[in-house]
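The chain below stands alone and is given in structure tokens; this is the form predicted on its own.
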Amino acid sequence: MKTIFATILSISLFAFTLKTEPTKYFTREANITFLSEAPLEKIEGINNQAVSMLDISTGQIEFAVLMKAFEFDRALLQEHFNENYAESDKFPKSNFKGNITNFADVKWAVDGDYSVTVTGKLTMHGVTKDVTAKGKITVKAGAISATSTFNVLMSDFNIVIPTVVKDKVNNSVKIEVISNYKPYLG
């Protein structure tokens, strides 16, 4: 009997002590830019807080934004924005979820840069629509890293620009996402 306790109580240390390789990213600091070009002006936004997890054993990747964390050069732009087009206070996050099409192609123990395909959902305004963008998964010494940049149009999410400021709010604008992770432990 003590012999079996004492193999069980090995074996059970023996693998207590296994490192294994985590399979979840995790940031709460991913970079969210948007751009808007029009003739008259430019106007970019910016997000340092958006929280993303990402799942390299499945290619499951999610972002959530809070909408009021956007911040631009001038106060009243920031305050254009979450009142007469994010609307922030009714709807005051944005959220992707999807899916690495490729993740199998990326040697996630292996250093470099990998270019990947992303599916999925994002949710903006009240409105979910299916977007596909191109994106780079950078591996370097055990860290991960994502880059993407791709359009959305704002009236897709029922964003409505007004006739009165057209030459100054482009209907299409560029989302840039950046990406720093850390190994999961939770």
The other form holds:
Amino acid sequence: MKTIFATILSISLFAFTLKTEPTKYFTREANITFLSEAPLEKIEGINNQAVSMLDISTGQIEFAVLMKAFEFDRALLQEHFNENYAESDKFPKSNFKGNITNFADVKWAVDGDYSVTVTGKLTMHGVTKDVTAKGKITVKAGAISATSTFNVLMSDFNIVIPTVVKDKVNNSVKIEVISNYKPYLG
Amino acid sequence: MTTNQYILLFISAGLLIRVILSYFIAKKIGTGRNIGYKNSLILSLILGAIIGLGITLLSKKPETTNRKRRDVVFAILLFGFFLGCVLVSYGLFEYFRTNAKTADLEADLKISAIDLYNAYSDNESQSDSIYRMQVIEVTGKISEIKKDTSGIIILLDGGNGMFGVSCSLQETDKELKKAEKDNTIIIKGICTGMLMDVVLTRCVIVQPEKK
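Just the form predicted on its own so far, so send over the form predicted together with the partner chain.
What follows is the entire complex, opening with the chain shown before.
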């Protein structure tokens, strides 16, 4: 009798856990754009295979990206980006680990746009720096997406831009993030 | 060779022929005439060898001809001009060069999506040394096709139900229409490493709809 009861209990518990709303969301197709606008040249690198995790119960948000997966329209830019600046062979990945500071303001079950502030640590070129970025969370028909645009200084990450190319490469680089999440069932 | 390279080669060859012809017209005919080596050369270079030759032939022969030193100087200038042309065209070519089309590249390695994923999840750094930045032809089952603003991602099953090989493709890929979920497909792309999935960029479909 006891074992039957225990079995029923565990089955119902299992069913209950299955029913709960997911709190973890992820994407493997986040878009990250790297944009340097200098007087003589606009350089844009696009990566649409960034990975991101979002935990809506804690507001924790993470991104990871492979530097070599940034695509530029001209091959020379891509080679210079990987060889001279990002040093992608030495530092193949960049990542961001942070928190949505005002995540309590976001109603995850109600459709709408929510302005958020994210603070965390950005690791790039082997250097970790604190970064704060403003962004937007959009909830629409149960789907969650996040966008953000922020600037980082290359010099903060020990990336030196030679004086010769000062007019072509800006030390301040704009990073654009677009991330459409889906529930993580792992 | 890409179309751009052919055009560049063609222009360079044309320039070279023009310079050589002009030099001979100026040296052999122009030097002995009133027009002189210099003017004949400039005319031939700018207007083309045939028109330059015509004008040079129209010029009359003078009494004396002794311009050896000038000839040497102009030969050097000519060489400089040609070298300049080559350097400028090389520079322009490098500046506007686009990434090689994956369809034109020979695959360095052929592997199944499951084997590639397992190799990476077993030992990432070792796999990086074998596969990273290589052109890889991957065979696998499509577990997801996702269209995005900046392209298309096809996820190949890695044999664990969740992760696998993520391939980014251009929307213009003609074979894309035939790609369907659960079909086996062969995709060629450049391996850039692993995040949650093994990431392949600049992919093209080699063979679709193999059931």
